[in-house]
Amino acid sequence: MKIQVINPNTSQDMTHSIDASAKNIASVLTEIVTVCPKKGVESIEGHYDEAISAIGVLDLVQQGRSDAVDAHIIACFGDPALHAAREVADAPVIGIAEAAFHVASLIATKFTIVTTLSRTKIIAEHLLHEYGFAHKCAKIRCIDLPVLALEQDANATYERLKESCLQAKTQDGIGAIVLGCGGMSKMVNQLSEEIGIPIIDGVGAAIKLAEALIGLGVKTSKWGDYAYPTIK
């Protein structure tokens, strides 16, 4: 199986970055193609860069059903263009936030997500409620460390991340912490190990999902909302 994996921003570090724990977390036989625009924002960080993003990655999405692809991953914590990219999709298509909610639910009855910037705070409260998992979301705790960040100073973002999870494993009430951003998930093995939570990266989430969907050969519905965008 060929899963794409779309970083929505145009960061190469970061490109590379998400596909080393794509192929990490992916099974021997399934082939990752990590894919970014050319063009749009280096760092999606609010509404704006969203609604930026969209077009390259409906692009990509694009590029990925001419490819043949078995499954797309948007890998961007604000999930941007989810909904459309179904749209023009036919096989599975996966946000790394929806994904990574309905895996920590599996194995606990609340979570936290800890992300970057306070503004981004906003996003994942309307994505929590559209999801319909706000009432499973304990608390959302900022690091307050721009996405660039994450890759110019992992020692530093690491340890901002770690105390975060820390004050979340003893201070929120819950069983599952949720990485909040698509860097963040390079780190997602040494913060388990040491935190001794759950922690779920959606990155890996996403992966496992595709290959899951796959395995069931069930693809996006072309019935209803989701049907193929009426040529204009």
Ligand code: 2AL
Second form
Amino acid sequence: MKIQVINPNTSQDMTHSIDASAKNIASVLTEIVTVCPKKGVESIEGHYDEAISAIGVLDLVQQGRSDAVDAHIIACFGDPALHAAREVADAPVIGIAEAAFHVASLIATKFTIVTTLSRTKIIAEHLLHEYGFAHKCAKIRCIDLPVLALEQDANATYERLKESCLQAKTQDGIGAIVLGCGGMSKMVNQLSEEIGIPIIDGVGAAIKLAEALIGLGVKTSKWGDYAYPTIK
Ligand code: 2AL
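Mind sharing the form predicted together with this ligand? What's above is the form predicted alone.
Complete assembly follows, chain above in first position.
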């Protein structure tokens, strides 16, 4: 099976780190193809950035469909253009926030999200409501570092992330933590070991859910609102 992983921002460093995480967790029979748009924004940290990234995501989904991939993953925590991507695709399309919420809910009654800048908090809040997980999320914590700090200053960022995860563990009354950025994926193993409660990285969750959907033989429904866009 072939899974296309789309990093919606144009950062090559983040695309490489997401690619490494995806390949690390994928089954040996899964081929991972990680791509990012040529044009767009280098990091996605707000509504404007999400809107700019949407066309790049949709073009890449079209390309993945031409290449007959078995699933597409949108590897940005705002799940930009997810519903539109499902109209364009026939294979399953999974967003990393959506995947992480589902997986966290299966292993804990409550979770905390630890994300990047405070301004992205509202995006996670909207997704929790849209997907029906608002009652499962105890708190959204922000490390208040920009997305690209995850690539440029990984050690300092890791320490901030760890501190926030430890506070979540001891103060939030939760059983699991969801990492709120695709660029945090590479830190999940060390964090899980050091924090000692389940830490869910959306990239890994999405890969495993994609493999499960492919195994089940189910694709994006073309009956109803996810039907192909009407030709104008
Ligand atoms: C993200 C993400 O996952 N990738 C990106 O560019 N921005 N979201 C976030 N909340 O930091």
